[in-house]
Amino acid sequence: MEKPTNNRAWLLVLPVLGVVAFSAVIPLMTVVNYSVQDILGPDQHVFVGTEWFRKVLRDPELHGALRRQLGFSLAVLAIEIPLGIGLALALPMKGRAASVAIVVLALPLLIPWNVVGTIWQIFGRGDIGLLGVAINGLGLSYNYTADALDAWLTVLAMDVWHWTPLVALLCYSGLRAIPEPFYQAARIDGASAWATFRYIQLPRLRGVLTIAVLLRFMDSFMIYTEPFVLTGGGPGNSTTFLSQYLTRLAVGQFDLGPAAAFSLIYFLVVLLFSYVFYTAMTQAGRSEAQ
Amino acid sequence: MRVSRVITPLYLLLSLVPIYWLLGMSLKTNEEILGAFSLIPRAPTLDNYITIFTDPDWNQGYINSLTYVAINTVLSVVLALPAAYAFSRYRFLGDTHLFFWLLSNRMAPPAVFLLPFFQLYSSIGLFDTPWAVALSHMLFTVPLAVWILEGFMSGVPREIDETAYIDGYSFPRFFLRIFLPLVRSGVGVTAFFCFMFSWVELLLARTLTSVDTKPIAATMTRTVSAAGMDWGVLAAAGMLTLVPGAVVIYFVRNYIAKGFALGRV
């Protein structure tokens, strides 16, 4: 059924637009200003055009960080989305078990990000941490502070532990919003569990899944606090992601111009990828509906 | 389904291991944490918790955080509800672009926005108030709330709206009495996510506050001193930050877990 056109619906959207425009557009304009100026003093701004953009785009360190970032974000999506859907399907649906499961599931989400990094920092240590001791006990050599691959995998494991519950909770609440008659019809038709999932649950989850994929992509693409606390970006540059590189520019060296140019490029990259994911998922829905 | 009966508890148990580790650390002295590996604290001590409970800075930190998180959650959900309804039910000028633009505000890297944010909130006299943090967090909670709620509202058949209007319901009455109960699992999960993202965010909260309204997460960074990290106190504070969130999720769990009841209409 087509949606009716009603331009008065703007009135319902207006409060949200006001708030977001206020706290987004003004700062964004400031950043655009920074990106084309050289700031020499409080009142000395020199227009430099695209100099910062050129400087940042030619930086080999940035290319490395971008490659690591893309690999990390794709790995995060490939693990967390299927795992989250699976968990949501397997969680108990009612009674005390459901309450306990939801509360336990959500716990990792509620720890401030700096504390998440801190826990894993000790947790992963080979001498005094449970994870490190356990892995070394299995006879594998593991040291996230010295080995680049170990560090990278530790950040990945930490992210999966921390954020899979978000996907699972979204999918779970999405599953609960499927009207019971849909399942009754499936039962009458004698649909298998897989067919029920494929033709009833998955299409109905498309909305929440789109949000889950976009959120996990955006947030993993901007991951900062956890790897910063855990490894400080090392060993070497193995866990230096884009955000850390950016913060080094903006806060560490106080290069506001290049940092602003960089964050605009960064913003466009996230926007581009998100748009591709978003279009792909809504198109998939449309072709399914036909 | 027999497999899931094993896998789910196993996953939940595994996800508790790092939290168990946090609990263990919070009951140990710094010497024990850094001294040697121990699965169970050898000499459990509540000193770390006592340090927190007797220090007014910590208590105040909790209150400050809860204040701006509450403002943020309530405002985000209340503002997002009508907007999500508009997006899910009507076509209007620029709707699809507007919808995507909303979410794109989440994609801005926070590190470089710190300074503009600081300037903006200072210039309107909100710096160091809970409102500054709540508003800045709304930049990413409001779009999220609109998106999640829109997803749930689109799942409700439009015939329900039309039947209600034919029955003589006014829009506000229909919205509150019929529509909201139908999307309650969405409202529950949205409120929880707004709470959660605002509760754990540190960078903006720390930048936009100085003395009066310092959040709990900023108080935590104080434990990093010249003598090194005070791991035990940090772990205890981490355990305590779980409490309000666990309470919130416990209360909204019914919304999240309640099924979709078409029969009510």
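Being a predicted model, the structure only gives us computed values, none of them experimental. Under this definition, the rigid core comprises the largest set of C-alpha atoms superposing within 1.5 Å between the forms. Positions refer to the first chain, counted from 1. What changes on going to the form predicted alone:
- When two forms of a protein are overlaid on their rigid core, residues whose CA moves 2 Å or more are considered shifted, and Pro27 is one of them between the two forms.
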Contents of the next structure:
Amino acid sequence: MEKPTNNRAWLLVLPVLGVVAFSAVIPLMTVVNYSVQDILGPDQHVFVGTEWFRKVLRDPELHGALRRQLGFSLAVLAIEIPLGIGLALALPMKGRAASVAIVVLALPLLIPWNVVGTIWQIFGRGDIGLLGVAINGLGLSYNYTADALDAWLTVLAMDVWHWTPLVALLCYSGLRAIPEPFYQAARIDGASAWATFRYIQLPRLRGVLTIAVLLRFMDSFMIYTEPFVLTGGGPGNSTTFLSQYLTRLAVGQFDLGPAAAFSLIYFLVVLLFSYVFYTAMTQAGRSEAQ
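After the form predicted in complex with its partner chain, can we look at the form predicted alone?
The text that comes after this line covers the one chain and nothing more.
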């Protein structure tokens, strides 16, 4: 006799569904509504279909912001992932030194984003900032408030300083999870440090590296507070990324229709790139396992 199913347990999920609907679904539907209408007043709106989407996609400022965003996110991944792996390998695995090293490494992660921008705003100044004074003292011209390349590199260095510890901690947790017999077998076979890393540690880190790549890509692709505090998007538009472009549309110009259309495009772009990264890394893992 089949045991009856008690569907009343689904009632326990209703509060969670209510919170998700209130915090995510309803705002998303509002954005979709705004993206296909021209808001003329509180009670005046005209359906315009895909006009705002076409307008936003043809905007040359959006194209420039997208190029800067992609370059920044790829640079973040190219620097933070190898650097995080190297830091994780250099950390002690046991003893009190391991605890101290982890606490010190995690300190940048505890600083709020706006405070990070303020710290680097002072740190990079050419008159009183340690970084700015040191670079100018070497005979190099450095001024992140006037030079576009200096500003972009300063934002990149700030992000690397702030978020590389996250990658390092994720990799460190993956290294700690590798059973000791793997290392014992490597020592018996006379494997070098590189061979141990290549054939034991790196394959075992693939899961946490996938998480690290996705987290860092999504976060860097949506970066806003740090460059806004540090440079305000300047000089010119050199550090104006997609999030600042969106804020300018929605808040600065109060173009709710184009801003809503771009919000949906922005959301889909992040999902698309995250899916591509995830698929590529999982496929690489499967091909190596075969």
